[in-house]
Partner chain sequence: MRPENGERRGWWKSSAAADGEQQLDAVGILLLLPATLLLVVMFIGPVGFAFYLGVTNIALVGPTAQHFHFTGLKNLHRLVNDRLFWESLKLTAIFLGASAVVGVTIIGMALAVLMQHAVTWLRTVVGAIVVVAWMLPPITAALLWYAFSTTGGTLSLLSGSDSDILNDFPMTIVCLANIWSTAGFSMLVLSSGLRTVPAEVLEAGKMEGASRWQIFRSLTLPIMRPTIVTNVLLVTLLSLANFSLIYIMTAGGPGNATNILPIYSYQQAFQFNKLAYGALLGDVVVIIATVFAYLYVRVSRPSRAGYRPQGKLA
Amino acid sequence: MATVSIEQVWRRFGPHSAVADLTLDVRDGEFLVLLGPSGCGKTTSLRMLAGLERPTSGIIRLDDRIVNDVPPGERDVGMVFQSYALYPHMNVYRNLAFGPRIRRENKAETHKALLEVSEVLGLSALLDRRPSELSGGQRQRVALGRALLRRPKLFLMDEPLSNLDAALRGQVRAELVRLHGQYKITTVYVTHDQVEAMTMADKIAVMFAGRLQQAGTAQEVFDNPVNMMVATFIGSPPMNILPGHLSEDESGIRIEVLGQTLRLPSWASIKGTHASAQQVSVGIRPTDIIADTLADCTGPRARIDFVESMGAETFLTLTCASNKLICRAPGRLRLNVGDEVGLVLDVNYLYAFDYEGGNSIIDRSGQAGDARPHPTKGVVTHGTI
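Would you share the structure of the sequence above as one chain, the form predicted alone?
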């Protein structure tokens, strides 16, 4: 197993910086997910860890060894790619044994290790089959098995599940988590899929435009996004962003949004030198807005534009005060396109971002961990504070 240290690493292609000033640490045995949209620099970062790309500047360490100029074959790294990269003319056994054979490892020991890995991955009955005779999930498990046979210090995985259908992705995702728990090999995993990141990672590193935006546990990144880019990328459906105004006086912090004035809980404070009275972008997740009947709700009114039933829950796309937003509908309500509903906003989960720069303004460090008060607590209609 290994620790990884990336220190002020840049990777430039002419005038373009694919990775800019990346500093990131991965602990021994940790499962780190590099998460971000296409073109954000996550795969380039992974390739630099593998030795397939050389950083323009900065330092990469595996354990205490600087590996900037170390060839890929000397880094003790196992890679799993988006494509399975299996040899079509070889059966599963020969695909798994190919690496150890090239490295001239002991045949008896290789055979024993191969059978153990095959058992763990459920490949024992498939060893005589060729890749063309396997499903996508089975081929992916062969690719994983080939990497596991090396027992490397570091696993690098580049979107290994993107070619699988949704059901199979869930199955292989669970298998990867189980294998990591069993072998405890330090892993860096690249994906644009936030579900993979949230369910698999010990730590998530969110990247945009070549720069690291935030690193932390899934819950930290979800609950306390450092800026609007992270806030809208993490969470499904994505966070609603609405125009608003933030102010502070002796009674606390207030946010005006959707024609309503809301007082934030006493734990909230304004970060650093941000102004206490300013135009802001207000963020609230769809799961923290509840649609209710007009008779039971004193909050803003909205018109339903689209109803999306997810089985266990229903989400509504709405127009409210000329703004488009998404909210969650209680199962007891039967709602249709064109209906009007009232909205209840949970003030404990309101976010405010700098209107120009998009950085988070509200300090949530004083918020109680798991306590989620009822959404109607703290809601004050405009003009009644």
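I've shown you the form predicted alone. Could you give me the structure of the form predicted in complex with its partner chain?
All you get below is the one chain by itself.
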């Protein structure tokens, strides 16, 4: 059990900064997911926590002890590698026992702990097999078991599910959450898969281009993204970004988008330094748009370019006033390419980003939790499809 504190850490490779000015805390027992696209510095950050990589500057603390110069073997950190990195010439038992043997731990105790861990992970029947004789899921569990036997203060995982097929991935995800609940070991987990991040994390830290963009719970990051990069990276299909205009008067904030003016709810305000009237990038998630076939819809009208039926829901790719956008509609909907629909945007989940820098402009701190049975509609209220 441990807390981690990363303070202004940089990692440079020549002129290139893999990690820039990273400051991040992980609480005791927390499951932190480092999320970001490939090359965003998340693996480098993890390797610095492991001790496999030295920070160029900054401080890393493990339980208030500065560990910048502590070699990986002395950090009490267990790591699961993306390739599992099992020792190919040893059977499962010896793979698991390698660490304890190196550390000269008591043999009888190791044996007992090893059997216990392999029981928990369902490896008992596989102990005399070589890694090459195991399936991907089994190898992954051996890698987990090896890290667990270290009795680590901190668990590090580098995209541990990326080599598994989709069905197994869901299963192992649940397994990992269960194990975390059982052992309560502080965990830092690296992934580029937002589904893994959303489902497993206590806290998500989103990284882009070496910089930490936002850290918060899954819901916070989803509902209140600090900038356009975070907003469009999380959520599938991604948030629609449309050109628009924002203005503020005594009655509140108004956003012009898709040829229509929407008034934001009263909790919304403009963040400190931003101008009160400006051109903005307006963001809205596909799930916060309703495509309406009713003739009396007063909202913007759009033409359907493409229909993606997923069974339970349908994703429509639309053109509206020469903008492309995606919207979610219920499944079993009889809509065809070329049909016209009216759009209703949910003003509660309308985002505005700085046109230049992409930072979020609207302060949503006043927004209450949402118990929406139906989304609140912007301009008009009427039945949906």
